[in-house]
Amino acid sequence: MSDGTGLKRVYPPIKSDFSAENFEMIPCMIKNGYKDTIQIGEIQYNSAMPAFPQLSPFEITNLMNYMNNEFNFNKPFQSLQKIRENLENCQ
């Protein structure tokens, strides 16, 4: 949802401890998708996140900084170089 709360028990909230604690892996999740279970509180989310391989590192950098500011993750500004490095290290 636009406020970062997700969709009930279908899609996990972006505005969560999981996102804040795993902020470094979010660029990979955006680019390559994500299929593992995400546990937030007592709720397990099993819906796969689709990949967005068409997004450039620049666009992903903008998304990361937007999420950081909008959802108060209190992370440092994400540079394009840092996101490129994260994307090169995707598992």
Contents of the next structure:
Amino acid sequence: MSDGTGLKRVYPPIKSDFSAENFEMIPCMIKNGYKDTIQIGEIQYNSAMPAFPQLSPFEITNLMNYMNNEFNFNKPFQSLQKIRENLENCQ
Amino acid sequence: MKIYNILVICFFAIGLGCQSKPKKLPIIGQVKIVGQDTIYHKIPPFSFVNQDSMTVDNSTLSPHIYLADFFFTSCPSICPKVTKQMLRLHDKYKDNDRVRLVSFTMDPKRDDVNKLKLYSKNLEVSSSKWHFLTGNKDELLDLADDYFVVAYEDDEAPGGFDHSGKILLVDEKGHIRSFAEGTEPESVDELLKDVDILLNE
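With the form predicted on its own done, generate the form predicted together with its partner chain in the same format.
Shown next: the complete complex, the earlier chain at its head.
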């Protein structure tokens, strides 16, 4: 939810160690969705995350900086250039 | 003397006004007058299956009042917010046997019984309390009209469906008595009060 807490075993919390540890993966997860299992604490989240292909690199950069500040991931400021390169290397 | 009379009438009127009449919720929708009868909008007959493959129709729900929404499990937009509010309603009336919750999928192609079973399991809710219903797509989308919910397939929309996030309160007779915008917690605060009013009618 907007406070980053997720919902039960359906939606994983953004505000989590998983996000902090996999911060570099998140731009591609937003753009292309994510189907693999995510383990946070004792919970395995299996529902697929839908893709948002309509978002531009600029919008994803804003999202990344918002999450970084809002949920205290302590990452450096994300530049548009960096996110653009990141998105070009999505698997 | 005249003033005295008016005062008496006023006091009387205030007294009557104070007699607390139990508040009743309106019946929402178009009203038809046929001869001597007033016909209120009612949810038409439907029959779908829930996450336990059990048939759920109007008669399954008629002993209960219920809260309904339209959603799909792979919805990227407003559904998570609406589901969170449905969960709030669920938690409040979990132990009240008169209340049920019903979530109709708009996307039965992807949301089969297994998908809905997993979804309800992950929400940690019981299938006897909260039905997740799937079935014929056209019937599901047509029924949304009767709940005054916007729900149609649209390739341009996020996730493939355009829809509104309303939560509807339906009484034992199938009349819609109140609704909330499921994306707005404040709107659901009001709905919670209306559920209590309906329970006391």
